[in-house]
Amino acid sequence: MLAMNARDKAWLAELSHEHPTPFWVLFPRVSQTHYFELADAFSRVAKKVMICYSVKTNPHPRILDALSKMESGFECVSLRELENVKSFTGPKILNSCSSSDEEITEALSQNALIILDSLSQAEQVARFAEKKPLSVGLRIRLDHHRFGFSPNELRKTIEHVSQLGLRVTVLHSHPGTNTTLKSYRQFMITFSAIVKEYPFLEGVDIGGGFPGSVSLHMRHEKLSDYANVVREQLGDFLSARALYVESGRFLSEDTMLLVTRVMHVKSVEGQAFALLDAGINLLPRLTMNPYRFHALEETGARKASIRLAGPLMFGSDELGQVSAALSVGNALVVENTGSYCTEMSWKLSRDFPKIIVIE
């Protein structure tokens, strides 16, 4: 939601009195709307576009089911995720830097494209591959992190992998999460120069990294801007090849809201605080989500700028602030909690909140 109106706030306030807080509200169809947007933006970039939802972003069954109905594929990093999407028929990708034998076996049983991160992983896959040559992908490292192969070792790696009975058909790289358009353009310039050196490739995997709709709006950017960068750099090359897009945040970030409640109010050296029943245990900063706070009820004496803090006895358990007339018992809603929040939440001292699904 780019703008929450009075009607939205009214029914959420009613919901807050029907269920104990905190709780999440999930809207699976929002992910389908964003899938349409993603498919439309990239539809003219390549001969074939395969959108594979990054399951780790939010593996709730209703999101997976909703996206499967859109013929989405799925990018997985673990055995649990592979098992979660086993019943779906869309394309699968296993993109793990430290895969177990069970994960490789399950990925092969689902005909998943396995992205190799190391030569030892290539040897592992070769042991289980009954179909030879088996098509695989290679992850390319474009900066100084530990993942993937450096460009200068790529030709030697492809030869080594081929000797194992594996056929490299896809090159993969990832720009990082929540990438700005400027950074994304530089990533694509570098990656496309590498990809074009290998005309035998059947596909290119550009990962994800796209911001959610709220971040795009705040930056005055559009998803089509990112698709245009890909077309500018790889359009001719992709005219006869497949493009894999591993999107997570863009598809799921605003599929969920968190409803929380003011438990206490206090003043600390002249600054008003509202202490909530949800904090960084449910809204971790590592998600890089643009959390937005709205008061659903205001029964305080006067409107003021109030800092919001959670129930944990940590100095870092501060969430943001809101301008509202808050008092004890008032409910608030937090937007854009659909990416990573449920997977990265702490269960320290508190139970995991209920998720209410709105179809």
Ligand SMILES: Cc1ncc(COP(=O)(O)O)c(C=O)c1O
Second form
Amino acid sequence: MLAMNARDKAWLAELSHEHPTPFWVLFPRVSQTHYFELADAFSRVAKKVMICYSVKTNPHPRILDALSKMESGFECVSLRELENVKSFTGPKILNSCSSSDEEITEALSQNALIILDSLSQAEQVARFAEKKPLSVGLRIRLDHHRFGFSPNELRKTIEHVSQLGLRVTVLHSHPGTNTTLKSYRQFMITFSAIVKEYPFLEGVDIGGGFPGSVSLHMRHEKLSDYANVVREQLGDFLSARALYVESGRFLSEDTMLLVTRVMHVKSVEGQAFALLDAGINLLPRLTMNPYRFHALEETGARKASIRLAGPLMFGSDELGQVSAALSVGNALVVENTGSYCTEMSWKLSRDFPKIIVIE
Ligand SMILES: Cc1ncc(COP(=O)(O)O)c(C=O)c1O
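To test you: the structure above is the form predicted on its own. What is the structure of the form predicted together with this ligand?
To see the whole picture, the full complex is given below, headed by that same chain.
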């Protein structure tokens, strides 16, 4: 976690005068620190633990490179992602519900574990698999979404895909992103009960779902609490099997900051507003990141509670509130923009900001 102290703020304020705002600042090493924490928390949970970073959360080449140096594997959902990790030697997973023929052939050429989501996808994989039987995973549906196979159709599905030359060796489910410890435990109780009915499995893929360090801190939870839930529910089963962890947010959420600037100030019916050059176009709510705003400079007349709004002419383009003496030209920094932000940002009316990498 990046603790924002006065020195960091002064350094960022200086940076804000060297580069046009808004811009992102990326710290690839932060992902390495979190990788180490994740590997440590899960180290004794299974015979073999394979952390496969969920590339969609932040596919910046420096993050991928930094994680690859930690011997991370990668979980991909598209051809672009597979190509971005092609040169890395760690384990790969393709976990997609709408795979193209090119994606399947690329995944097979990289020896990626393919997680199946539908029978038509199983037929597609079987068409391209040269070596049979091919080990595959099956995604289990535990909620009301459309992904994966329902637990009560699993036996039939396993038999069906084996006739296609595919051997199910891994079961997978994903608890959803940014889960609370309570809902994670519920997920793991349900998932582990299903998994244990299939003793022939060689591995279990538990997806991602761990919050970033700021949310963990705010909820008084620790990553090791989540690892303990997996150990409690699946420890015996995993003592002779592999565990795949597809973490994204935990590894990347605080790897990036966004620096933005106050373009104008105004008062609307007594409420003070600072109008910034970044809004929900770069800080979408859909990311579920706990954005935190800090003024880097305060040249206004007095401290006041001021609402932060973005550059879009949409009523919804509001970001939050700070207590600061803001005036036109002052820079602000937004923490926790490392997960999903660059991928979900809109290129609406403006170009994407530059990313400054700090090694
Ligand atoms: C299948 C799968 N695995 C892993 C992830 C990464 O989740 P998180 O960023 O919560 O770790 C996602 C995110 O949606 C996912 O759908």
